[in-house]
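Next up is one chain by itself, shown in structure tokens, the form predicted alone.
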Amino acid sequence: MPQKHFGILETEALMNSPADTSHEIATGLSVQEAQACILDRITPLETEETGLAQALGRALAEEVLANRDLPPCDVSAMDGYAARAADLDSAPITLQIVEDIKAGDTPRFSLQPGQCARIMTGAPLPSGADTVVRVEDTRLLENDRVEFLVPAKPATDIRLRAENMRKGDIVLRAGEEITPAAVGVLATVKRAKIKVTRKPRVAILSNGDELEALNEPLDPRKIPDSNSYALMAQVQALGIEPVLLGIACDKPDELAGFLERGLEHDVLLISGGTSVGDHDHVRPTLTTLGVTMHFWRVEMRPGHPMAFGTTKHAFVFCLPGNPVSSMVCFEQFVLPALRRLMGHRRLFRRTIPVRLAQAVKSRQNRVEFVRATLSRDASGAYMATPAASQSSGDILSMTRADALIVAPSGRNDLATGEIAQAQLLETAIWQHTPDTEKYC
């Protein structure tokens, strides 16, 4: 679509327009209203197909179904001596060996009576064996014989035939994300291609005549561009690449021009321009290009200027200037519309119980959502330190944040050693040391 460019009468019959009156706009919704509002109007793109190798993260869009019975057959789970159980009974006991059976083998006898079989890990059972005995349980002898030490039960060590998958059995759903171990599977059923939910288009349009673009020289009366970046890597976080428009002037004929070109995409993020001021153009102009906004303004603390419409063929969110309100509300309520988008059925981020090592501050109308980094207690249990600074221009703390403690509206301030809701950052997937060394 060619991009259009806006004179000075059409500008100023853009700005001078009324607001479209065909619907009300909301105003003032509590984050689980605006998330409603917004996933109420999403359905999953269409589908098309690609490769194991392109598939991780993404959804699938078809039901898997197993190809073959996994194993094959009853096969060993240990390196060993396949035999018959009623002959163990008695162990100590010597037994003949008649065969050596490696994995992918077919084995050549059936199992008599005082006799057994060496077998390896994955080696299919001899007929008339009904169990397996590991290596450190025997002692080898002369002339093939090996010596039990210990009596065995029916089915020891043993992994019978499509005790992992059965041929048609469904192994993996629609709307299931593709992890590495999905990945196996899918190779394991022999899928090379597999069809999955198409990306979005993505654009991140900056507004405001006080941002300074990432390759201008320094201006100390301007602000950098942060948020289109941040944006960036939430968008690149989930598989997607979107693409920048760069920053748009606070001039209606300008701004005008760069969204047509981010309403060619899926979803418009722009960031800045959506508060009441003389020179916020945002919404009027969105709504003079065609875009229906259901809400504006969000009972939450940072992101409280959040604003959602739709046109035909895109979604359009209005994020907040202040770093961190932009990238708070983006987890709130573009993470989630962008992986519905996509076809998962897993939308939100996970949430935890933590006990707050300080008092939060709350206030009685909105929620609060505060950075806050995690650690132990000794117990075990997770604790949440909220942040030095709280500030919505404050993004070197999202840095450091591993979680986003939330604070309920109509509350008084949280207290010290309360338990909380916690609603877990890209950072808290990681942490210094295993936790695991007591148990191993």
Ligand code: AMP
Given for the second form:
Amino acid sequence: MPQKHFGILETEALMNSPADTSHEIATGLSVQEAQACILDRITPLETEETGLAQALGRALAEEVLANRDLPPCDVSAMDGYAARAADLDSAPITLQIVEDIKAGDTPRFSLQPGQCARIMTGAPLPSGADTVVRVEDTRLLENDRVEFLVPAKPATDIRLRAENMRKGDIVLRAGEEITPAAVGVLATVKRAKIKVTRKPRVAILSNGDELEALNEPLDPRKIPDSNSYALMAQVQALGIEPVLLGIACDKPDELAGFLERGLEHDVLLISGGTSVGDHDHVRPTLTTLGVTMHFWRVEMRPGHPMAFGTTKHAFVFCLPGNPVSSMVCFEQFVLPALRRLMGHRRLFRRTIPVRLAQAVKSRQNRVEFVRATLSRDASGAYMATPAASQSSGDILSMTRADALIVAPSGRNDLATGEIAQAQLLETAIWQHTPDTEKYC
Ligand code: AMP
Ligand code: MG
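Would you generate the structure of this protein in the form predicted in complex with this ligand, following the form predicted alone above?
Following is the full complex, with the preceding chain placed first.
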């Protein structure tokens, strides 16, 4: 990526690395520049074969073709009677039933004038028939005769051969996400095994002397390690099972051991120790281990001390220690990176326009991601209410947020009633009420 895409270039003294005592690292990038710096370095991983039962959420790595026409012939779209429209241009009229045709049957008769066939949904149309009349529009009489109560037009309630898919047509493209519907399509074309992009192996490390592990007794002086688990869950939500490396304390030697293990994975996520404190050793230790750091500090809030580096084989994300900052940086940077590695084309969380229920402060130099809940106004449009707490240490506030309002940098404050963009979080596709009154 050309240097001009970065913010200010800074020379960083690397105390622990005799071989590499200074290193240029871009700093003060915008979110967009940081995303580009990451994604420009990422291409999808290799492909592998997977079974249909393991395919959900993966990206397809091959084109999938229809292996047959569907429907295989003209079939009935209703339970009713297959007939000749010419016999039914006026009603009521009575026709003779010559056979019963179920789905999967082969019709035995060709319909002659005055004849019809009882037919089930999905059953093949007998030759001579050019229309289907729903059973509700008929009255069954004695001696295999049926009265049609309404006239019929040709080509009614018939599904034409190959109208859903034609043999040889592309039904799914490479890069397409395997959704439940795509799983249905794959089964339709009898693909029990398919080529997908493999999942990245992801390791997660927490850093800080003050951290207390999940299985350690409660110590009032310590901070519980929540980041390992929140990040684990964010990764799991993408269908990837990460490896938790545990907690590295703030000693460079011990930290180096953990980082070395982490660098054996495709992606290493480290939270904490990436800022400018005396005990923040993550970035210099990574450099000692041969990681090229590409940027540090992104002009955003929360999440400013975010850094990114690479080795030949691994991508390293240094996330801020504050629990909300770590999660928000995951959303902006790690999520699109993991999705690209997995072969997906749609990398980013959807944003939608929302009306602000309250004013939102804009900062001069930083884009601000504001936790918010979504509701609907009288017209059904989305409204966003900023959470009372925007503290980057307040993990609880993240559980209540549906979205992050994006307050662009260098703008005036956003006023109540103004339209802003909101980035939807994982839970935002769910709502309490079914909205069924809007269907009528
Ligand atoms: P740092 O980025 O190391 O300066 O940490 C910033 C803040 O985040 C400090 O208050 C840390 O205690 C907190 N913190 C760091 N790592 C974690 C973690 N794994 N879980 C919860 N909080 C953390
Ligand atoms: Mg720390």
